[in-house]
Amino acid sequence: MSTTQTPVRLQAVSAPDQPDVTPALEELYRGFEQELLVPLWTEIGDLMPAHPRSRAVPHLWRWDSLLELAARAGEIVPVGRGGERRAIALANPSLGGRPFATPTLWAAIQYLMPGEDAPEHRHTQHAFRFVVEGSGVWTVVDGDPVPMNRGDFLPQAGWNWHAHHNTSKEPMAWLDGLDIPFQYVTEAQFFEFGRDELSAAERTTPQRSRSERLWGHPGLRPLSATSLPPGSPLFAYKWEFTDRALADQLAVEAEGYGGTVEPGHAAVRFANPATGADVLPTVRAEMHRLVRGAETAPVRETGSSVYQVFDGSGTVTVGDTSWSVTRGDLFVVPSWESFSARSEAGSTDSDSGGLDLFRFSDAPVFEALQLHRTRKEDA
């Protein structure tokens, strides 16, 4: 045996569901250790449960706390070679440090200063932009440069080549999403530095990009698209057509039609128009809005989910958890943990008059290896 391997030490027990302690048992252990063996019998309660056991717990961050450390960062921390972004992981308390909110899923907030460039480059990790607040900043996807703006939800699927530079005099932060855990766990990653500078071309600030005029029209689909990429062609989905989307929904359901998921709860799919697939092939991407006093029945799902407050004020539960939540607070949704969430009844902080919702989880991974699973509780 190598001396680098460090083999699991086993220990017989005396319990029901296990074989009696005797010297021999004893001499059996030694043996599977030696050659780096380990019995199922020993491991089976903790290798299959009887339900998912998530490394995960719930967890909850304060987006004005984020913003001022963001801020202090944006003093005193430079953006560029090296760093590569301005960009602060919530780390969940149970994964031992990492920077992972969930075993699958990263989010960060990232934070531009005025004039700043992030420089381009490029991995396999699919991603995304969430903008809870501010304008400025464009985003540049393979030359194509793509505004940000309150509202919209921005999705880039991996080995595309971006940067980012704010053309404003105000700093601007949002919430990245990847999926870093989860290519980390099946090392599967790549990285690429792109150039140091950008075409004039592509530092101009146009209102729509070239992606939202091929794409951006709802049913149509440009016959030039003969090859697609392995995420949505469309770069921006602008918040005006989501807000729509969902006050749509509830209008038809005010008007006895149903239309929504649940009384007084709205949502949306952020999908690929091309395809009408999830935007990116390991994140899913939603908008939820409770109208006031709405509350979801509680739900259990396989997999992991991560929350953000993009409008509103109102209270979500997570297992045994609850937390008051407004503006921009973030909370994470452990795998088969339930959750649910209510709308202020007296809210008025809202612009659409209750509580709004950005939602992203690991569905598509769990889909794809049909491990996926949901139950509703009773409320």
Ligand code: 1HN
Second form
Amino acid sequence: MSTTQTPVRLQAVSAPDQPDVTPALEELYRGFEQELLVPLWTEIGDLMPAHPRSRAVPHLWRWDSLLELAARAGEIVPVGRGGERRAIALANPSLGGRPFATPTLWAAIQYLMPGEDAPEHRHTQHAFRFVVEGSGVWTVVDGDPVPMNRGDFLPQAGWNWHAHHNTSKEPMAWLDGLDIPFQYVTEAQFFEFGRDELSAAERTTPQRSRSERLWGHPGLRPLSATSLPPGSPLFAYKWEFTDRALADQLAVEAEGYGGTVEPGHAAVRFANPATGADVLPTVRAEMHRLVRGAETAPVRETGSSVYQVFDGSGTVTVGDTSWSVTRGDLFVVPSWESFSARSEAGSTDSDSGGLDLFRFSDAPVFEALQLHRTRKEDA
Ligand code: 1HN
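Let me have the form predicted together with the ligand next, following on from the form predicted on its own.
Let us now look at the entire complex, which starts with that chain.
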């Protein structure tokens, strides 16, 4: 077996915190290079910054552009065994062209043409779907067909078998989120192909999945559930319930009883109904609603997030960058960059002036490792 040696290159530099540049130091550094050794005193600033400095940068992808390109892919790129999915990933401009939205998170637009199937497989990577518009696809999770409609959030924890089929006469696009970049560095990934065809029972199109019928009742746990999967046993969080939860928070606030995270800002986390924990072991998902004219206080957090505008329009600020955003637009908040959002009335009369933001992040990983920190910035 051959091994590849990555050369070590050490540059003696003249600086207050560095040793004097002498022939003896140069010779010492050549000795380090020869033996593949790196001294801490040349690296400490990069390895131990005073606060996180993300390799990722804030970036925005416009939904219109993603959808247009995905539709073109739908015309010319088949879906089938091998490629598995017509998914087109967001690549953070400072992560070397890899399909990584952030150092830990994958985000992609997936597109399925009328009548098409995305074949069954399973992998250790934890995944979810979020539907910003459209309908007509059923995702089949461990043999349970689950409908996908606008506003629905569908977690698929690692190692579940899953396939998708579009039974409608229209193409459908949605957002996929996975922890692929995180699992890539952990080197703990497994993947298996499933069956080439789904059964007739799996190709049915119920309005509610078995999972929703068992687990979709607030506060009620089925006594038949003796063992639990690694993520949420509820395979769909329907928009009807998310929307009502946000509207109810704002109504409670309007009555003077709090209930929101800050004035005019309602928010919910998608939680595992069996445990109350995050829906996926490595991914947190939330929905935020800002009423007309509301804004959030700038906040920094360790770990990274991807946001998608679900409805309305507004301005979001990530670090030094601000964007006007509207339905479907996606953007990245790298670790420890400050984030704030403000709702703004859009150009259409039907626009409520509010802003609904879907967010997913790697927070469960940071919390489990005691690395989660949040800091409110002075506005
Ligand atoms: C995957 O299985 C799906 O099941 C979506 O829809 C995106 C990206 C990389 C690897 C597997 C899906 C994926 C993926």
